[in-house]
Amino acid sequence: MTTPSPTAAVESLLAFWADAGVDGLLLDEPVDRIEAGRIAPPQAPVRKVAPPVLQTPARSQPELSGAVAEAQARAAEASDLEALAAAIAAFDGCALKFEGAARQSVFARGRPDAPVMVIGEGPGAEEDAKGLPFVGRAGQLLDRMLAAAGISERVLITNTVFWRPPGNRTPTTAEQTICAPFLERAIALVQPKLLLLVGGASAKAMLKREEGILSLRGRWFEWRSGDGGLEVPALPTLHPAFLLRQPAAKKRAWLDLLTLTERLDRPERRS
């Protein structure tokens, strides 16, 4: 048998690739492989990654502790429910005030010297256009029930917030606190027997607590200002809104309202 050229070999093992559809070379001369794994390659060098920066708050402390004071001075010098609703109304220390209010503030309405004060977490589209609270589809709700109870013309109803949060979110702690001297104002005037705190909003920022709505609805608490010189029985019960969307709960919210009126017209014992 006559062996091949080298020549003859080559072209035919080019023949080949170019049929495989080999056209060209990536190198001039040839590597081997498998002597290249043998070797390790060089390690790249390590790069420190410099810790993330930490983006500030929109609202700082100090500018938390200034509108908290503000709000306080602003609130001891309003004598009756309408100098408080005016002073409201003229404080510009709740970003609430420009982000979500469309129109005005959101006070209060009912007797002024109610028994009862409803309170809520912040006033909705149809609160920021007439200027009352609870007065849309859930005020409406609440309004039933109380004159189902009894207690309608007893009460005095308003918010955590005076101005509507946008896209009707939950306030935030920091709006809630800076707007707690005008609702504590708003107690101290009123002097009231009960407070019903409506919707875990409202119970949580109320009574310092971090536990759920259902787990607080239909306890008694004590709520405390934030001098302690003043202390409230306080009811957290449902939301309307909540009703709304699961009126099968509206059984628990009536027992929490005749908890209320039970006790409300327990006879007070005289010492």
Second form
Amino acid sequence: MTTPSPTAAVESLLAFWADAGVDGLLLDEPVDRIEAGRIAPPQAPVRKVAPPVLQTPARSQPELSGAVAEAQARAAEASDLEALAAAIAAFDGCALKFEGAARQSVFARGRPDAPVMVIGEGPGAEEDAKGLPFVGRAGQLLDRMLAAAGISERVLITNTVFWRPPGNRTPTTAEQTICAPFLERAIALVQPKLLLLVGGASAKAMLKREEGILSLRGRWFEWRSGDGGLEVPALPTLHPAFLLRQPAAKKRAWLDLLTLTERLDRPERRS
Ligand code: URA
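Okay, that one was the form predicted alone. Can I see the form predicted together with ligand URA too?
All chains and molecules follow, beginning with the one already shown.
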């Protein structure tokens, strides 16, 4: 495994906290700013550091719509998940393919007729290397959680984008929008009973909501396809990468899984 650069590590940590809904930092002790203002701080030598490139340059609206239209056309032609994986691999409309991915597209693993689709954020380095989603440390924790909930054999696991974002940054809305037709087609082919949305970047993109994951998690929402033809109940939960750093939050993720399995095994009401 390669060691991430300090910049990438800091970006990833900040993205992770933002994802968790953190929007401010507090010191342990209060600071008297009035008093502090009277004492001139020592002048540190000014060192200019070029800002890291965090985002793919924004695409113009016609470029974005063209890429989405092409993704829709390619996705519509896929009559099963294998064909869909091939369509994704052949698609050049998402910049991540050329900027982030070192090796390949990463689509899905699990049962093609799964009653639960687990949708994460996007592939990382290990996923890029193996061509499968959630196979790194976070993925191994996800697998243990699904096994503990007794649903390992009842899931299909995928992501909102199908190529690794550079430095593991959060995918942009444009990147998620371009990949969405493929994800929608996957949902249409699998016909899951429920969606488990893993992490803030997945929950926000799928549900078109602005709240942080700590507020969205554990509540049921209705996911709707772009054309409104498909609706699936969706439950946001905490990302396993977050749980690796905040083990105390595992309890909340476990409650979410219980919420999921209770609905999964609830007998359908006859009308
Ligand atoms: N994190 C994700 O959101 N997806 C993966 O596939 C791996 C890590």
